[in-house]
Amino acid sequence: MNYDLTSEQLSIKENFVKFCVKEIEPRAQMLDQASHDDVDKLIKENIRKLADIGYLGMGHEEAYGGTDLDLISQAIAGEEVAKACASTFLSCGASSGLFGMPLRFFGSEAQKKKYIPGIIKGEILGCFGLTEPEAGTDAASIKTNAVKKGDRWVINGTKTFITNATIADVALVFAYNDREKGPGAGVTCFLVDKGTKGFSVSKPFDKMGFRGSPTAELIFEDCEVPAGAVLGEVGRGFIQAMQTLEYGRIGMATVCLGIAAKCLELANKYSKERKAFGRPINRYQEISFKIADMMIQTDVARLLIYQAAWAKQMKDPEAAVLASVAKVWASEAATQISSMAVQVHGGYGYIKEFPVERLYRDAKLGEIGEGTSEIQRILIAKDLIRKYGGK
């Protein structure tokens, strides 16, 4: 097997480093401790300007303005930006990704030249309207629901937790159009713009973490939308949420492996420099031996990323199960090794004037978004009962 890099993408990786490091990163700490509405202007500035360099069009097709770049070449470009700036990936890929890549694949003609060019340019942004106040994991009892009235849809629900809600120009939003179909065949999706009437969204949510990537609710009340902003298929809806979360875990992975990453560049940087007892901290084991141990972790993160990709990308019906473990090890080998971080910073660790500070409290989220660490282990245990646990 060959792990080579291929000079395309040790190009993508060398740019991204370059462009993160000088634009992203210096603004990361800014972001975090911004407030509500200069969090607003500032994501979206940081956007503008990834788009600029191609980032948002690397997943979407050159018809549309796109590069139409191999999932791989989207992890390490992803990693980069997730190192210089975790709440920047987040929402940009709640924008290009998780409202962008259903649209590629499923959308009208229409749809698609409506939405994806300014996707692309970071002109547009886009929100997933999937998780509700009382369906988080179990995503199939959403209570949203749509009917029907003459060539209209009438939406009325919450959704909650929702990326770039704020700053979004359009929502993707999924709701029950027939109950009694189930989850597989009574779920649709629906492309909402905002000021759309009855369609509002609630006041950010005060986080933890990713701080810098804005989050609320989308609120629905007698929402009306024409049936032309029905995506793909009625009733399809949640098959498409569920197909679309595979391409959200691996995104979830990339941006718990750029949390990891930069955790241990910078408690590396750190050991070398601070000394205690006459030597550089980096000299003794219960040191060294961390930063050994954060190695591992981030080594087996981007590996298992990566071959998660490349099955995506080959259609590999293994794709999805691969996303799962490549989700949950990258996830929870972020919480540790950003504790580890800390850890290793001491005292000034838990200063916010030193960025692993934050990039702990990002961290946890890694566990819980696109599914949890729990729901995760579900679907391996079912994958692996399915192939070896007999009848």
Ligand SMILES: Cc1cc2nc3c(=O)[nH]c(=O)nc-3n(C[C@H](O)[C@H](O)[C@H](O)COP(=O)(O)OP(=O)(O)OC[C@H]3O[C@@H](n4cnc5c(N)ncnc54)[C@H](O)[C@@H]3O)c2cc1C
Contents of the next structure:
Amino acid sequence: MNYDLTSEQLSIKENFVKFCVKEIEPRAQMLDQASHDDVDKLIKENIRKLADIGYLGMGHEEAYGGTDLDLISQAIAGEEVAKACASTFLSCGASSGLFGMPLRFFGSEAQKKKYIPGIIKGEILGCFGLTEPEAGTDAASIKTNAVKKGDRWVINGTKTFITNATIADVALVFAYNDREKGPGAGVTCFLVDKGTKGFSVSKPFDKMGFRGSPTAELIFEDCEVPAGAVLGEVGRGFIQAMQTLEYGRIGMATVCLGIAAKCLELANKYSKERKAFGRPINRYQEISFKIADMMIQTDVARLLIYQAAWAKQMKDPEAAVLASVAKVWASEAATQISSMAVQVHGGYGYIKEFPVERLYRDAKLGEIGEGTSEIQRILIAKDLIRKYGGK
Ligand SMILES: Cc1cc2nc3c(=O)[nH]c(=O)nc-3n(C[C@H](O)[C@H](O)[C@H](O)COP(=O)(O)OP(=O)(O)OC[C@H]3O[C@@H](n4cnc5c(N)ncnc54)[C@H](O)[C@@H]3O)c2cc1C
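Form predicted together with the ligand structure, per the form predicted on its own context:
Then the entire complex follows, led off by the chain already shown.
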């Protein structure tokens, strides 16, 4: 087994490190502390900057302006973006990944032509609307309906916690068109453009972390869309959503890796500089062992992410469970590592001027978004029982 990155992957890493340290990281604190209106403006600028260096096109076909790079290369670039600013990673991922990947895999030629080149350039922003006020983990219990009226569909319902809701030009919306088929079976995915009559967006939520990435509700009140707004086939929406979330889980694991790696870097630097009792605090085992643990957990997260990315790339049937494994580890590692980083910084770690304070708040989302840790463990356990549990 060869663990070396290819020369192309090494150069991606080098370019993204340089770019993100110069262009994205210096804006992270400002983005975190900005007003909602300023967040919308600043995050769009960050997305455009990253689009200009090809980040949003890495997972898209060349025919539409993408570079169609492998998933490990995408994770390498993603780690650097997340290290610089986790909010920017999340908003880019919601647009080019959660919105863009279903378009890539299930969209018609006309739909891809309409949206993908703009998504890659950061000129069109997308979002993914699955979660509802009463249905998150239990996504098959969504209440949103779509009723056929002549050659049009009428959508009614509310989606909540939607990343990019306030800045998106277009939303993917999952709705039941036929409940008789049973949980999940009669769900269809629709493309709904901003400005469509009956489609509105709530005020953004005031969040604990990822404050630089806007989150709000999508509201559909007798919202009519044409037949051409159906993504792929009618009744395939739930499967499309679940397949998209496999990519999303690798993405969420990657943003957690970026958070962990940044915390490790900051704790290392601070502990060399900060003195107590006449010595740098990294000379005390209580501190140096914390930093050693941070490194161990970060490295394991990276390896698990590369393993899941490779499996997904190779269309390995294990890919789904490996994505869950990577997500659980990386998200829980980021929560623990960011807490240790705050601890290493002592009182300064509790002050907003120090980025570990933001990273600590950001980290928690990893255990919730794209499927909670609990549901990932359920999926992993079910897979183990299927393989080894007997009848
Ligand atoms: C900042 C942010 C951004 C988001 N972005 C998006 C987005 O862009 N698009 C989108 O569609 N969604 C998005 N989400 C929603 C996110 O995916 C959901 O919040 C998540 O799936 C959990 O759903 P829930 O909040 O309804 O929690 P619930 O499903 O109500 O879960 C509550 C608790 O119960 C546990 N639980 C539930 N069922 C079980 C079970 N069977 N066994 C054991 N424990 C269980 C959960 O693990 C959790 O601990 C976002 C959320 C946040 C906070």
